[in-house]
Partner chain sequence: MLEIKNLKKYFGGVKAVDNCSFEVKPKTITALIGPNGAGKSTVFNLVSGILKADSGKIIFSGADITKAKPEKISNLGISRLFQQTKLFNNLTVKENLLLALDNEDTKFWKNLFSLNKLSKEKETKIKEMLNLIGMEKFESTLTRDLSYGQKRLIELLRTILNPHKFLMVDEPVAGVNPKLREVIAKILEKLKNQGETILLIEHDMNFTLNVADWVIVMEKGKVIAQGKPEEIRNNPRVLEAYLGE
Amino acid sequence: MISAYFIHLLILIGIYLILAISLQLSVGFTGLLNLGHIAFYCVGAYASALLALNGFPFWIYFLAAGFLAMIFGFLLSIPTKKLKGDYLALATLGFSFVIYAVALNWTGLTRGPLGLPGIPRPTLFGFTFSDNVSFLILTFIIVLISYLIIKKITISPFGKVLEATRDDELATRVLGKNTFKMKSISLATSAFFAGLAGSLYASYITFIDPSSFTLLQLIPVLCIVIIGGLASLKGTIIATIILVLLPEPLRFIGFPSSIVGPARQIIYGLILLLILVYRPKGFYGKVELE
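This sequence as a structure, only the one chain, the form predicted together with the partner chain:
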(Lines of atoms letter the chains of each structure in order from A and count residues from 1; the text may use other names and numbers.)
(Lines give C-alpha, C1' and ligand atoms only; values in the text may rest on other atoms or scores of the structure.)
Protein backbone atom coordinates (compact mmCIF):
# COMPACT_ATOMS: atom_id res chain seq x y z
CA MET A 1 0.00 0.00 0.00
CA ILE A 2 1.61 3.19 -1.10
CA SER A 3 1.20 6.09 1.23
CA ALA A 4 -1.60 8.48 0.34
CA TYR A 5 0.77 11.31 1.11
CA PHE A 6 3.25 10.09 -1.43
CA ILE A 7 0.57 9.61 -4.06
CA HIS A 8 -0.53 13.20 -3.46
CA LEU A 9 3.05 14.37 -4.02
CA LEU A 10 3.25 12.40 -7.25
CA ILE A 11 0.06 14.02 -8.49
CA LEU A 12 1.49 17.46 -7.68
CA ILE A 13 4.65 16.53 -9.55
CA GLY A 14 2.52 15.51 -12.52
CA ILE A 15 0.66 18.80 -12.61
CA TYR A 16 3.87 20.79 -12.25
CA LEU A 17 5.51 18.72 -14.97
CA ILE A 18 2.89 19.79 -17.47
CA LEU A 19 3.24 23.42 -16.38
CA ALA A 20 7.01 23.31 -16.51
CA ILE A 21 7.57 21.58 -19.81
CA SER A 22 5.03 23.81 -21.50
CA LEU A 23 6.71 26.90 -20.06
CA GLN A 24 10.04 25.53 -21.25
CA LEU A 25 8.63 25.44 -24.79
CA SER A 26 7.90 29.15 -24.89
CA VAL A 27 10.74 30.39 -22.69
CA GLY A 28 13.63 27.98 -23.14
CA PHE A 29 13.11 26.94 -26.72
CA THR A 30 11.57 30.02 -28.27
CA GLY A 31 13.09 32.67 -26.03
CA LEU A 32 9.73 34.30 -25.28
CA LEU A 33 9.45 36.32 -22.08
CA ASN A 34 6.25 34.53 -21.10
CA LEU A 35 5.18 35.76 -17.67
CA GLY A 36 1.54 34.84 -18.18
CA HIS A 37 1.78 31.12 -17.65
CA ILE A 38 -0.13 31.10 -14.37
CA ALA A 39 -2.89 33.13 -15.97
CA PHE A 40 -3.30 30.44 -18.65
CA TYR A 41 -3.33 27.87 -15.84
CA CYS A 42 -6.01 29.92 -14.06
CA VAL A 43 -8.17 30.26 -17.17
CA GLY A 44 -7.96 26.50 -17.66
CA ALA A 45 -8.81 25.77 -14.04
CA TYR A 46 -11.85 28.05 -13.97
CA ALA A 47 -13.15 27.02 -17.39
CA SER A 48 -12.82 23.37 -16.44
CA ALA A 49 -14.41 23.86 -13.01
CA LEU A 50 -17.37 25.87 -14.29
CA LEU A 51 -18.13 23.46 -17.11
CA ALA A 52 -17.73 20.44 -14.85
CA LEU A 53 -20.01 21.97 -12.22
CA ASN A 54 -22.60 22.48 -14.95
CA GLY A 55 -22.60 18.85 -15.87
CA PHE A 56 -20.43 18.77 -18.96
CA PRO A 57 -18.44 15.56 -19.53
CA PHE A 58 -14.75 15.26 -18.82
CA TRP A 59 -13.45 15.32 -22.35
CA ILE A 60 -15.35 18.54 -23.05
CA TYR A 61 -14.30 20.49 -19.98
CA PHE A 62 -10.77 19.17 -20.09
CA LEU A 63 -10.16 20.11 -23.72
CA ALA A 64 -12.12 23.35 -23.38
CA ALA A 65 -9.69 24.35 -20.62
CA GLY A 66 -6.81 23.83 -23.00
CA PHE A 67 -8.44 25.56 -25.94
CA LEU A 68 -9.60 28.60 -24.02
CA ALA A 69 -6.12 29.09 -22.56
CA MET A 70 -4.67 28.57 -26.02
CA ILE A 71 -6.83 31.31 -27.51
CA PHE A 72 -5.53 33.75 -24.91
CA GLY A 73 -2.00 32.63 -25.65
CA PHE A 74 -2.53 33.32 -29.31
CA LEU A 75 -4.10 36.73 -28.65
CA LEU A 76 -1.19 37.79 -26.49
CA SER A 77 1.25 36.99 -29.28
CA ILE A 78 -0.42 39.22 -31.85
CA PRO A 79 1.12 42.54 -30.84
CA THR A 80 4.61 41.06 -31.04
CA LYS A 81 4.25 41.44 -34.79
CA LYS A 82 4.74 45.17 -34.61
CA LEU A 83 6.32 45.68 -31.20
CA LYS A 84 9.68 44.66 -29.78
CA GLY A 85 10.20 41.42 -27.88
CA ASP A 86 10.34 43.01 -24.43
CA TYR A 87 6.77 44.02 -24.97
CA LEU A 88 5.72 40.44 -24.43
CA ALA A 89 6.99 40.40 -20.86
CA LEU A 90 4.88 43.44 -20.03
CA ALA A 91 1.84 42.16 -21.87
CA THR A 92 1.89 38.73 -20.26
CA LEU A 93 2.53 40.31 -16.87
CA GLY A 94 -0.41 42.64 -17.34
CA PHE A 95 -2.50 39.73 -18.50
CA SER A 96 -1.71 37.86 -15.28
CA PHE A 97 -3.00 40.75 -13.22
CA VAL A 98 -6.11 41.10 -15.34
CA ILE A 99 -7.02 37.43 -15.11
CA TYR A 100 -6.49 37.42 -11.36
CA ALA A 101 -8.67 40.52 -11.02
CA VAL A 102 -11.39 38.93 -13.13
CA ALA A 103 -11.32 35.76 -11.03
CA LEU A 104 -11.52 37.85 -7.89
CA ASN A 105 -14.12 40.40 -8.94
CA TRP A 106 -16.42 38.86 -11.52
CA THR A 107 -18.29 37.26 -8.67
CA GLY A 108 -21.28 36.48 -10.85
CA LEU A 109 -19.17 34.02 -12.79
CA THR A 110 -16.40 32.88 -10.48
CA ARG A 111 -17.93 33.59 -7.04
CA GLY A 112 -14.87 35.74 -6.48
CA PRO A 113 -12.96 35.08 -3.27
CA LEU A 114 -15.43 32.45 -2.15
CA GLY A 115 -14.12 30.20 -4.86
CA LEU A 116 -15.74 27.18 -6.48
CA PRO A 117 -16.20 24.21 -4.17
CA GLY A 118 -17.43 20.74 -4.98
CA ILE A 119 -15.73 20.36 -8.35
CA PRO A 120 -16.39 16.77 -9.45
CA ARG A 121 -13.64 14.30 -10.13
CA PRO A 122 -13.35 13.26 -13.78
CA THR A 123 -15.58 10.51 -15.09
CA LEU A 124 -14.60 8.66 -18.22
CA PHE A 125 -16.53 5.78 -19.76
CA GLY A 126 -18.55 5.42 -16.61
CA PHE A 127 -15.52 5.25 -14.33
CA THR A 128 -15.01 8.07 -11.82
CA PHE A 129 -11.48 8.86 -10.72
CA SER A 130 -12.47 9.57 -7.16
CA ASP A 131 -9.65 7.75 -5.44
CA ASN A 132 -6.22 9.22 -5.70
CA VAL A 133 -4.48 6.21 -7.12
CA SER A 134 -6.70 6.20 -10.19
CA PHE A 135 -6.38 9.97 -10.43
CA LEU A 136 -2.63 9.58 -10.34
CA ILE A 137 -2.78 7.18 -13.24
CA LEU A 138 -4.98 9.57 -15.20
CA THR A 139 -2.57 12.40 -14.42
CA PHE A 140 0.39 10.46 -15.62
CA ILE A 141 -1.24 9.43 -18.83
CA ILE A 142 -1.93 13.09 -19.52
CA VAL A 143 1.62 14.01 -18.52
CA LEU A 144 3.00 11.37 -20.84
CA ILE A 145 0.93 12.53 -23.80
CA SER A 146 1.85 16.16 -23.14
CA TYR A 147 5.50 15.30 -22.85
CA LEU A 148 5.50 13.27 -26.05
CA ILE A 149 3.83 16.04 -27.99
CA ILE A 150 6.14 18.75 -26.71
CA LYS A 151 9.19 16.56 -27.15
CA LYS A 152 8.21 15.85 -30.73
CA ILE A 153 7.82 19.54 -31.41
CA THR A 154 11.22 20.34 -29.99
CA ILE A 155 13.26 17.65 -31.69
CA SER A 156 11.61 18.13 -35.05
CA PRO A 157 12.84 20.73 -37.57
CA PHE A 158 10.01 22.95 -36.30
CA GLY A 159 11.68 22.97 -32.92
CA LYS A 160 14.91 24.06 -34.55
CA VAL A 161 13.18 27.04 -36.10
CA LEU A 162 11.89 27.95 -32.63
CA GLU A 163 15.41 27.78 -31.26
CA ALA A 164 16.72 29.80 -34.20
CA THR A 165 14.07 32.43 -33.45
CA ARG A 166 15.35 32.54 -29.90
CA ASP A 167 18.99 32.80 -30.90
CA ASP A 168 18.61 35.39 -33.64
CA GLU A 169 15.18 36.32 -34.85
CA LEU A 170 16.37 38.56 -37.64
CA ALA A 171 18.66 35.91 -39.11
CA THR A 172 15.76 33.47 -38.99
CA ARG A 173 13.53 35.83 -40.92
CA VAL A 174 16.23 36.44 -43.47
CA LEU A 175 16.23 32.71 -44.11
CA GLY A 176 12.63 33.07 -45.16
CA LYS A 177 10.85 31.92 -42.00
CA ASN A 178 7.77 33.70 -40.67
CA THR A 179 8.96 34.13 -37.09
CA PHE A 180 5.77 35.84 -35.99
CA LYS A 181 3.88 32.67 -36.87
CA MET A 182 6.47 30.60 -35.01
CA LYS A 183 6.13 32.69 -31.87
CA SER A 184 2.36 32.60 -31.99
CA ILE A 185 2.26 28.85 -32.32
CA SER A 186 4.78 28.45 -29.53
CA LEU A 187 2.93 30.68 -27.09
CA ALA A 188 -0.44 29.22 -27.99
CA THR A 189 0.78 25.65 -27.54
CA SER A 190 2.46 26.55 -24.28
CA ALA A 191 -0.78 28.11 -23.04
CA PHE A 192 -2.82 25.11 -24.17
CA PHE A 193 -0.93 22.74 -21.91
CA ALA A 194 -1.01 25.19 -19.02
CA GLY A 195 -4.79 25.18 -19.41
CA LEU A 196 -4.85 21.39 -19.27
CA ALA A 197 -2.75 21.51 -16.10
CA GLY A 198 -5.29 23.94 -14.64
CA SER A 199 -8.10 21.53 -15.38
CA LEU A 200 -6.25 18.71 -13.65
CA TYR A 201 -5.56 20.88 -10.63
CA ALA A 202 -9.19 21.94 -10.27
CA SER A 203 -10.41 18.37 -10.61
CA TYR A 204 -7.90 17.14 -8.07
CA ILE A 205 -8.29 19.62 -5.20
CA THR A 206 -12.03 19.93 -6.03
CA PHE A 207 -11.93 23.53 -4.78
CA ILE A 208 -10.37 26.54 -6.44
CA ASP A 209 -10.19 30.19 -5.47
CA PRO A 210 -8.23 33.12 -6.89
CA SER A 211 -5.50 32.84 -4.25
CA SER A 212 -4.04 29.80 -6.02
CA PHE A 213 -3.41 31.86 -9.16
CA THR A 214 -1.47 34.90 -8.10
CA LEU A 215 1.69 35.94 -9.94
CA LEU A 216 3.74 34.51 -7.06
CA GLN A 217 2.76 31.04 -8.20
CA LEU A 218 4.83 31.57 -11.34
CA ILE A 219 8.05 31.67 -9.34
CA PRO A 220 8.38 27.93 -8.62
CA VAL A 221 7.59 27.08 -12.25
CA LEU A 222 10.11 29.60 -13.54
CA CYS A 223 12.67 28.23 -11.06
CA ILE A 224 12.11 24.75 -12.43
CA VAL A 225 12.64 25.94 -16.00
CA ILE A 226 15.86 27.71 -15.09
CA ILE A 227 17.27 25.11 -12.72
CA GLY A 228 16.43 22.31 -15.12
CA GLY A 229 18.30 24.19 -17.78
CA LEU A 230 16.84 26.27 -20.59
CA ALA A 231 15.68 24.20 -23.53
CA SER A 232 16.26 20.92 -21.75
CA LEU A 233 13.21 18.72 -21.27
CA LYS A 234 15.20 16.14 -19.37
CA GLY A 235 16.46 18.81 -17.00
CA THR A 236 12.93 20.14 -16.56
CA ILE A 237 11.68 16.75 -15.44
CA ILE A 238 14.45 16.31 -12.92
CA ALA A 239 14.10 19.86 -11.63
CA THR A 240 10.34 19.42 -11.19
CA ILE A 241 10.78 16.30 -9.12
CA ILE A 242 13.44 17.91 -6.99
CA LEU A 243 11.67 21.21 -6.43
CA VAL A 244 8.33 19.63 -5.56
CA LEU A 245 9.85 17.05 -3.25
CA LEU A 246 12.47 19.27 -1.66
CA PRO A 247 10.25 20.99 0.95
CA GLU A 248 8.90 17.67 2.19
CA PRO A 249 11.86 16.34 4.18
CA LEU A 250 11.98 19.76 5.81
CA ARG A 251 8.63 18.93 7.44
CA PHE A 252 10.29 16.19 9.38
CA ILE A 253 13.05 18.25 10.81
CA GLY A 254 11.91 19.19 14.25
CA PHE A 255 12.04 22.94 14.08
CA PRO A 256 10.62 24.63 17.16
CA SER A 257 7.07 25.69 16.38
CA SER A 258 7.86 29.36 16.70
CA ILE A 259 10.09 29.39 13.65
CA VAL A 260 8.82 26.48 11.62
CA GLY A 261 7.33 28.55 8.81
CA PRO A 262 10.23 30.86 8.02
CA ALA A 263 12.89 28.26 8.86
CA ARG A 264 11.69 25.81 6.21
CA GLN A 265 11.50 28.53 3.61
CA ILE A 266 14.98 29.77 4.36
CA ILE A 267 16.50 26.32 4.04
CA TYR A 268 14.60 25.71 0.81
CA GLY A 269 15.92 28.98 -0.55
CA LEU A 270 19.48 28.19 0.53
CA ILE A 271 19.39 24.83 -1.19
CA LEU A 272 18.13 26.38 -4.42
CA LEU A 273 20.94 28.91 -4.18
CA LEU A 274 23.41 26.09 -3.74
CA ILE A 275 22.12 24.34 -6.84
CA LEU A 276 22.56 27.48 -8.89
CA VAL A 277 26.04 28.03 -7.50
CA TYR A 278 27.16 24.65 -8.75
CA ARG A 279 25.14 24.70 -11.93
CA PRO A 280 24.59 28.28 -13.07
CA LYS A 281 23.10 27.13 -16.34
CA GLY A 282 20.84 24.62 -14.64
CA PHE A 283 21.24 20.86 -14.60
CA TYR A 284 21.24 20.29 -18.33
CA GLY A 285 21.38 23.80 -19.62
CA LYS A 286 23.37 24.34 -22.75
CA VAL A 287 21.64 27.49 -23.88
CA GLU A 288 23.37 30.81 -23.48
CA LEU A 289 21.04 33.71 -24.09
CA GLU A 290 22.49 36.77 -25.71
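Note that the rigid core is defined as the largest set of C-alphas that superpose within 1.5 Å between two forms. The structure presented is a predicted model; accordingly, all values stated were derived computationally and were not measured. Numbering follows the first chain given and starts at 1. Compared with the form predicted on its own:
- Annotation for residue 272: C-alpha shift of 2 angstroms or more between these two forms, rigid core superposed.
Now that we've seen the form predicted together with the partner chain, could you pull up the form predicted on its own?
Partners and other molecules omitted; one chain follows.
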Protein backbone atom coordinates (compact mmCIF):
# COMPACT_ATOMS: atom_id res chain seq x y z
CA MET A 1 0.00 0.00 0.00
CA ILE A 2 2.76 2.41 0.99
CA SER A 3 4.87 1.51 -2.04
CA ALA A 4 1.90 2.08 -4.37
CA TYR A 5 1.32 5.45 -2.73
CA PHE A 6 4.94 6.54 -3.26
CA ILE A 7 4.90 5.30 -6.85
CA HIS A 8 1.83 7.48 -7.39
CA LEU A 9 3.69 10.49 -5.94
CA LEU A 10 6.73 9.83 -8.12
CA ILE A 11 4.54 9.76 -11.24
CA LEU A 12 2.97 13.06 -10.23
CA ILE A 13 6.44 14.52 -9.64
CA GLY A 14 7.43 13.41 -13.14
CA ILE A 15 4.38 15.04 -14.76
CA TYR A 16 4.89 18.25 -12.78
CA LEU A 17 8.58 18.23 -13.72
CA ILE A 18 7.78 18.26 -17.43
CA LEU A 19 5.25 21.03 -16.89
CA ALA A 20 7.61 23.11 -14.75
CA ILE A 21 10.79 22.84 -16.82
CA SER A 22 8.81 23.64 -19.98
CA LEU A 23 7.30 26.71 -18.28
CA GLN A 24 10.79 27.62 -17.12
CA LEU A 25 11.85 27.84 -20.77
CA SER A 26 9.32 30.58 -21.55
CA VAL A 27 9.23 32.36 -18.19
CA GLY A 28 12.72 31.97 -16.78
CA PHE A 29 14.89 31.86 -19.89
CA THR A 30 12.84 34.07 -22.23
CA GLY A 31 11.17 36.41 -19.76
CA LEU A 32 7.61 35.76 -20.98
CA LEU A 33 5.15 35.96 -18.09
CA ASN A 34 3.07 33.13 -19.52
CA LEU A 35 -0.11 32.22 -17.61
CA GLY A 36 -1.47 30.18 -20.51
CA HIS A 37 0.65 27.11 -19.77
CA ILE A 38 -2.23 25.23 -18.20
CA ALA A 39 -4.18 25.72 -21.45
CA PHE A 40 -1.47 23.90 -23.43
CA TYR A 41 -1.57 21.15 -20.80
CA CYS A 42 -5.35 20.94 -21.34
CA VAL A 43 -5.03 20.84 -25.13
CA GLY A 44 -2.49 18.01 -24.92
CA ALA A 45 -4.60 16.02 -22.47
CA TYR A 46 -7.81 16.27 -24.51
CA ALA A 47 -6.08 15.64 -27.84
CA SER A 48 -4.36 12.57 -26.42
CA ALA A 49 -7.52 11.26 -24.74
CA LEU A 50 -9.72 11.68 -27.81
CA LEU A 51 -7.22 9.96 -30.10
CA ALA A 52 -6.59 7.17 -27.61
CA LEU A 53 -10.31 6.54 -27.21
CA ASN A 54 -10.58 6.28 -31.00
CA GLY A 55 -7.98 3.53 -31.14
CA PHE A 56 -4.85 5.41 -32.21
CA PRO A 57 -1.51 3.98 -30.99
CA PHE A 58 0.38 5.62 -28.14
CA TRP A 59 3.22 7.13 -30.13
CA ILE A 60 0.76 8.88 -32.48
CA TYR A 61 -1.53 10.41 -29.86
CA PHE A 62 1.39 11.26 -27.55
CA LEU A 63 3.25 13.22 -30.22
CA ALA A 64 -0.01 14.66 -31.60
CA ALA A 65 -0.74 16.08 -28.14
CA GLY A 66 2.60 17.87 -28.13
CA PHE A 67 2.38 19.18 -31.69
CA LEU A 68 -1.21 20.41 -31.32
CA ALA A 69 -0.23 22.25 -28.14
CA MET A 70 2.77 23.66 -30.01
CA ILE A 71 0.49 25.01 -32.74
CA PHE A 72 -1.66 26.71 -30.12
CA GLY A 73 1.48 28.14 -28.52
CA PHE A 74 2.67 29.56 -31.83
CA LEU A 75 -0.76 31.00 -32.61
CA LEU A 76 -0.87 32.64 -29.17
CA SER A 77 2.54 34.22 -29.76
CA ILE A 78 1.34 36.08 -32.86
CA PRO A 79 -1.21 38.50 -31.29
CA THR A 80 0.86 38.82 -28.10
CA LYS A 81 4.29 39.38 -29.67
CA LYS A 82 4.44 43.05 -28.68
CA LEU A 83 3.05 42.56 -25.17
CA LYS A 84 5.23 42.44 -22.07
CA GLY A 85 4.90 41.96 -18.35
CA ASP A 86 1.41 42.34 -16.90
CA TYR A 87 -0.21 42.80 -20.32
CA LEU A 88 1.25 39.53 -21.58
CA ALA A 89 0.18 37.79 -18.38
CA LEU A 90 -3.40 39.01 -18.80
CA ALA A 91 -3.50 38.01 -22.47
CA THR A 92 -2.21 34.49 -21.80
CA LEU A 93 -4.53 34.18 -18.80
CA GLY A 94 -7.43 35.08 -21.07
CA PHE A 95 -6.30 32.35 -23.46
CA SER A 96 -6.47 29.85 -20.57
CA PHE A 97 -10.04 30.91 -19.84
CA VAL A 98 -10.97 30.48 -23.51
CA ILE A 99 -9.55 26.94 -23.65
CA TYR A 100 -11.29 26.08 -20.39
CA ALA A 101 -14.60 27.42 -21.75
CA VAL A 102 -14.21 25.35 -24.92
CA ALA A 103 -13.49 22.19 -22.90
CA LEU A 104 -16.49 22.89 -20.69
CA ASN A 105 -19.04 23.81 -23.37
CA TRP A 106 -18.09 21.85 -26.50
CA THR A 107 -19.99 18.83 -25.19
CA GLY A 108 -20.11 17.11 -28.58
CA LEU A 109 -16.33 16.71 -28.46
CA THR A 110 -15.26 16.89 -24.83
CA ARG A 111 -18.49 15.80 -23.07
CA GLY A 112 -18.19 19.01 -21.06
CA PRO A 113 -18.36 18.61 -17.27
CA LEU A 114 -19.02 14.87 -17.65
CA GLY A 115 -15.42 14.44 -18.81
CA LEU A 116 -13.81 11.65 -20.79
CA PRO A 117 -13.70 8.33 -18.88
CA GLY A 118 -12.00 5.08 -19.79
CA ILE A 119 -8.86 6.53 -21.37
CA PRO A 120 -6.65 3.52 -22.13
CA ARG A 121 -3.18 3.13 -20.69
CA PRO A 122 -0.32 3.43 -23.23
CA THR A 123 0.69 0.43 -25.30
CA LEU A 124 4.10 0.41 -26.96
CA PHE A 125 5.64 -2.45 -28.97
CA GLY A 126 2.86 -4.73 -27.74
CA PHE A 127 3.49 -3.95 -24.08
CA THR A 128 0.74 -2.19 -22.10
CA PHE A 129 1.80 0.06 -19.22
CA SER A 130 -1.17 -1.10 -17.17
CA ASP A 131 0.42 -1.07 -13.72
CA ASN A 132 1.88 1.99 -12.01
CA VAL A 133 5.42 0.61 -11.79
CA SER A 134 5.72 0.29 -15.57
CA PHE A 135 4.01 3.66 -16.01
CA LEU A 136 6.57 5.20 -13.64
CA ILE A 137 9.39 3.86 -15.82
CA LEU A 138 7.72 5.33 -18.92
CA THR A 139 7.26 8.67 -17.12
CA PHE A 140 10.89 8.70 -15.98
CA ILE A 141 12.13 8.08 -19.53
CA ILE A 142 9.97 10.91 -20.92
CA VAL A 143 11.05 13.25 -18.10
CA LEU A 144 14.71 12.48 -18.78
CA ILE A 145 14.37 13.05 -22.54
CA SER A 146 12.42 16.27 -21.96
CA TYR A 147 15.00 17.54 -19.49
CA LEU A 148 17.93 16.78 -21.79
CA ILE A 149 16.26 18.50 -24.75
CA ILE A 150 15.36 21.62 -22.78
CA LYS A 151 18.81 21.66 -21.17
CA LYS A 152 20.38 21.45 -24.62
CA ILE A 153 18.21 24.33 -25.82
CA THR A 154 19.15 26.55 -22.87
CA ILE A 155 22.92 26.08 -23.26
CA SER A 156 22.86 26.45 -27.05
CA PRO A 157 23.47 29.75 -28.88
CA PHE A 158 19.70 29.94 -29.37
CA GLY A 159 19.25 29.71 -25.59
CA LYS A 160 21.75 32.52 -25.05
CA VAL A 161 19.75 34.71 -27.43
CA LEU A 162 16.62 33.90 -25.41
CA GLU A 163 18.37 35.05 -22.25
CA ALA A 164 19.58 38.20 -24.00
CA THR A 165 16.00 38.86 -25.11
CA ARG A 166 14.86 38.49 -21.52
CA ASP A 167 17.53 40.82 -20.14
CA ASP A 168 17.44 43.54 -22.81
CA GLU A 169 15.20 42.98 -25.81
CA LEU A 170 16.00 46.31 -27.45
CA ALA A 171 19.75 45.69 -27.37
CA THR A 172 19.22 42.19 -28.76
CA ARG A 173 17.20 43.60 -31.65
CA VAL A 174 19.89 46.21 -32.32
CA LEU A 175 22.36 43.34 -32.70
CA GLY A 176 20.20 42.00 -35.54
CA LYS A 177 18.28 39.26 -33.75
CA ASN A 178 14.61 38.74 -34.53
CA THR A 179 13.34 38.70 -30.95
CA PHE A 180 9.70 38.21 -32.01
CA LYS A 181 10.67 35.01 -33.78
CA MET A 182 12.75 33.86 -30.82
CA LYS A 183 9.87 34.41 -28.39
CA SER A 184 7.45 32.59 -30.69
CA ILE A 185 9.75 29.56 -30.92
CA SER A 186 10.26 29.58 -27.16
CA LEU A 187 6.54 29.74 -26.42
CA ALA A 188 5.74 27.04 -28.99
CA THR A 189 8.48 24.73 -27.63
CA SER A 190 7.28 25.31 -24.09
CA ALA A 191 3.72 24.48 -25.19
CA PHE A 192 4.92 21.28 -26.90
CA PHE A 193 6.27 19.81 -23.67
CA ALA A 194 3.19 20.98 -21.74
CA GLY A 195 1.13 19.01 -24.25
CA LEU A 196 3.25 15.92 -23.62
CA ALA A 197 2.68 16.34 -19.88
CA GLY A 198 -1.06 16.58 -20.55
CA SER A 199 -0.94 13.35 -22.53
CA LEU A 200 0.87 11.59 -19.70
CA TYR A 201 -1.64 12.89 -17.17
CA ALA A 202 -4.63 11.74 -19.21
CA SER A 203 -3.10 8.29 -19.74
CA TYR A 204 -2.25 7.92 -16.06
CA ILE A 205 -5.50 9.13 -14.49
CA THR A 206 -7.61 7.56 -17.33
CA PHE A 207 -10.22 10.30 -16.82
CA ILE A 208 -10.15 14.03 -17.52
CA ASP A 209 -12.64 16.84 -17.20
CA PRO A 210 -12.33 20.65 -17.39
CA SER A 211 -11.86 20.99 -13.61
CA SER A 212 -8.38 19.48 -14.00
CA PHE A 213 -7.22 22.49 -16.04
CA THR A 214 -8.21 25.60 -14.11
CA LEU A 215 -6.08 28.44 -12.78
CA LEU A 216 -5.79 26.59 -9.46
CA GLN A 217 -3.84 23.85 -11.25
CA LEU A 218 -1.46 26.46 -12.67
CA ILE A 219 -0.56 27.89 -9.24
CA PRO A 220 1.64 24.95 -8.10
CA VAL A 221 3.55 24.99 -11.40
CA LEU A 222 4.18 28.74 -11.16
CA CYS A 223 5.26 28.31 -7.55
CA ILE A 224 7.75 25.63 -8.60
CA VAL A 225 9.28 27.91 -11.24
CA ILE A 226 9.55 30.90 -8.90
CA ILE A 227 10.69 29.01 -5.81
CA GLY A 228 13.22 26.91 -7.74
CA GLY A 229 14.54 30.11 -9.31
CA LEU A 230 14.07 31.66 -12.72
CA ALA A 231 16.32 30.18 -15.43
CA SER A 232 17.41 27.31 -13.16
CA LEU A 233 16.55 23.76 -14.16
CA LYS A 234 18.32 22.40 -11.08
CA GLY A 235 16.20 24.59 -8.82
CA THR A 236 13.07 23.54 -10.72
CA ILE A 237 13.74 19.86 -10.01
CA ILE A 238 14.32 20.48 -6.30
CA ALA A 239 11.26 22.73 -5.98
CA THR A 240 9.07 20.19 -7.78
CA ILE A 241 10.00 17.43 -5.36
CA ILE A 242 9.51 19.68 -2.33
CA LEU A 243 6.18 21.19 -3.38
CA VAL A 244 4.64 17.89 -4.45
CA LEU A 245 5.69 16.07 -1.26
CA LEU A 246 5.33 18.86 1.31
CA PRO A 247 1.50 18.91 1.59
CA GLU A 248 1.18 15.10 1.66
CA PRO A 249 1.46 14.74 5.48
CA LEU A 250 -1.89 16.55 5.67
CA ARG A 251 -3.51 13.37 4.36
CA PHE A 252 -2.34 11.41 7.41
CA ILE A 253 -3.39 13.95 10.04
CA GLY A 254 -7.03 13.10 9.54
CA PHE A 255 -8.27 16.29 7.92
CA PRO A 256 -11.29 15.85 5.63
CA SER A 257 -10.66 16.14 1.89
CA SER A 258 -12.53 19.45 1.81
CA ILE A 259 -9.78 20.95 3.98
CA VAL A 260 -6.73 19.25 2.43
CA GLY A 261 -7.18 21.01 -0.94
CA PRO A 262 -7.40 24.59 0.41
CA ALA A 263 -4.63 23.84 2.94
CA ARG A 264 -2.38 22.80 0.06
CA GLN A 265 -2.98 26.15 -1.67
CA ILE A 266 -2.29 28.00 1.59
CA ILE A 267 1.02 26.18 1.99
CA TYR A 268 2.02 27.04 -1.59
CA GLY A 269 1.11 30.69 -0.99
CA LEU A 270 3.07 30.92 2.27
CA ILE A 271 6.17 29.31 0.77
CA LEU A 272 5.98 31.61 -2.24
CA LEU A 273 5.61 34.68 0.00
CA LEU A 274 8.59 33.70 2.15
CA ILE A 275 10.75 32.98 -0.90
CA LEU A 276 9.89 36.33 -2.51
CA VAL A 277 10.71 38.17 0.73
CA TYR A 278 13.89 36.37 1.79
CA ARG A 279 15.22 34.86 -1.45
CA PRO A 280 13.89 36.90 -4.41
CA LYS A 281 15.86 34.72 -6.84
CA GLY A 282 14.52 31.45 -5.43
CA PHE A 283 16.78 28.50 -4.64
CA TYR A 284 19.13 28.78 -7.61
CA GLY A 285 17.66 31.57 -9.73
CA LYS A 286 19.82 33.66 -12.01
CA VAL A 287 17.44 36.62 -12.20
CA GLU A 288 14.86 38.17 -9.89
CA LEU A 289 11.15 38.12 -10.64
CA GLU A 290 10.15 41.59 -11.80
